[in-house]
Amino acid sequence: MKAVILVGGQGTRLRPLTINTPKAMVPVLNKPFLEHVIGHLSGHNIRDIILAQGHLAQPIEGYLGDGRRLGVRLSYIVEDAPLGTAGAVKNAQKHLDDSFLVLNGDIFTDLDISAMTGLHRQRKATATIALTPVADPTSYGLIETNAQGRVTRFLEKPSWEQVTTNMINAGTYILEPEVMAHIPEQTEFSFERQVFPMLLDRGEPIYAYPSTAYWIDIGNPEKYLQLNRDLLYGKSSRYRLAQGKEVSVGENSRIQPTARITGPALIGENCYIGRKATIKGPAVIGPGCQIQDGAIIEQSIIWSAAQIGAGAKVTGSIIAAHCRLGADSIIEESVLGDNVTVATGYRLKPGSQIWPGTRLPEQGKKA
């Protein structure tokens, strides 16, 4: 079976992290998010993968190449203008001559794709949609089914008065190639709002595959931070990096003896952790980071090549690549895009989102 991964979105909700970095390439446990997704597919013997791209396409192809390094075969389809979930897949039609898998490129899940495929074939379905339970279904696409699991109704982003189930569209589909006939070429078109309701109206067999496997949408910084923390705590069945105590240190990293590190924490290669510096997990430190003497990192994600000055404190935050935090600066529950510079002693207002390349304080303002 071939798979199409939708990675063309602009990652608007994940800004400022996605201003210069495609959403699919944001690091999760120091590896691009998309690499985790491809590894999951490969684990289910799906190794022929098409990436439907749009925004910031070049960094993805430049990093992954033909996929050989990951044991898969990658093809790339680039849309000139946003085409929606179905329109993007229509672009890849020439590659799809049998049952195929479609995945939203911002979903991390332990979904049993092999079992879902078995159900699809057993029921001779035209489409099979993975479902997952959530506490608040009003932000997602709600799907109702009968006792046999056949879909009876679609409802996008319902109000609480309309909610009859907590099972939502999990962003993973198995489709038959004849579905493509219902999608116009070079037109913005949606599986969720147009194709699936159309198939239902036609009486096509659409089935649901409910799953309670780990699932998260990394659409915003809070969810992105949660994913890294969940993986460090071993909440995904595929990742057992840390069981609440473990600290993993990459090659050629130097940690001063007086530094204090409590897990779960992942420290990349070629890092330096200074004297009396403190790292308190869950925390991820990217490769090439410099954490100077007395700096404190708590429950935060630091991307590659960041410099954290002496006595600086970072709490509950995301610091993107090549940021420079001056000595004794304080960053709390904030998100810094790449190449942000923070002056010595500067205290950032909690909850801030700082665009790439910003220098704090801004010109004319005191630190």
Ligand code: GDD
The other form holds:
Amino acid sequence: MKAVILVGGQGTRLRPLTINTPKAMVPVLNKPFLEHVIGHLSGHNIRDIILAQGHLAQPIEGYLGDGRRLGVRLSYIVEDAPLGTAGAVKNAQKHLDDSFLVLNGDIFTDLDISAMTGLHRQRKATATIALTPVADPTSYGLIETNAQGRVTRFLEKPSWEQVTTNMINAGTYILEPEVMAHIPEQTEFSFERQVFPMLLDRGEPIYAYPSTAYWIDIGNPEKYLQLNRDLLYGKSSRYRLAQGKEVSVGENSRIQPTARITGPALIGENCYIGRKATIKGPAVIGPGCQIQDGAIIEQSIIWSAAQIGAGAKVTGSIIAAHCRLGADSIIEESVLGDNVTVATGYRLKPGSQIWPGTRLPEQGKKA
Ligand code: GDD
Ligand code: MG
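The form predicted together with the named molecule is what I want next, because the block you gave corresponds to the form predicted alone; please supply it.
To see the whole picture, the full complex is given below, headed by that same chain.
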């Protein structure tokens, strides 16, 4: 079976991380997000994968190439203008002649795709949609089902008054090729708002595959942090490495003996951790980072090649690539885009989101 991964969204809610980096490529445990998704697919023997891209197509293809390194075959399709979730799949039609899988490209899940496929075939469904329970369905697509597991209603982004169930569209579908006949070419078109409701009206058999397997949409910085933390704590059955307190250090990294590191923490290759520096997990430090003497990193994610000055403190934050934090600066509960420079002793207002390339304090403002 082939799979189409939708990676063409703007990633607006994950800004400023997604200004230079597509949402699908943000690092999770120091690997681009998409590598985890592809690993999940190949674990279920799905190795022909089509990436439906729009915004920021280049970095994905440049990094993953033909997929050989990951043991899969990757094809790329680029949209001139966003075609929506269904329009993007229609655009890949030439690759799809049998039952196929569609995945939202911003979901990390342990969903049992093989079992879902078995059910799809057994029920001779036109479409099978994975469902997951969530606490707040209003940011997702609500899906109602009957006692036989057949989908009876879709409601994308319901208001609280409209919420009748905690089961939502988990962003993984198995579709029969005839579904394509209902999607116009080169037209913005949505599975959630158009194709699925239309198939229901026609009385097509659409089944749900409910699952309580680990599931998260990395739509915003809080969810992105949560995914990293969850994986470090071993909440996904695919990453048991951490076991809650492990410290893993990449090749060629130098850690001074007086540094204190408490897990779970993942430190990339070629890092330097200075004297009496503190790293308190859950934390991920990207490759090539320099954490100077006495700096404190707590419950944070740092991308590659960041320089954290002596005595600086970073808590509950995401620091993107190539940031430079001056000595004794303080960053709390904030998100810094790539290449942000922070002056010595500067204390950033908690909850800030800083655009790539910014120098703090900004011109005309006092430190
Ligand atoms: N190629 C392409 N073109 N991809 C797109 C486009 C497009 O025009 N628009 C969105 N995508 C991709 C996004 O990159 C993302 O991977 C996926 O489609 C879903 O888009 P989101 O923007 O993340 O949607 P959402 O999270 O609000 O809602 C969707 O996912 C929920 C589960 O997380 C819906 O499918 C909901 O029904 C669902 O519950
Ligand atoms: Mg999403």
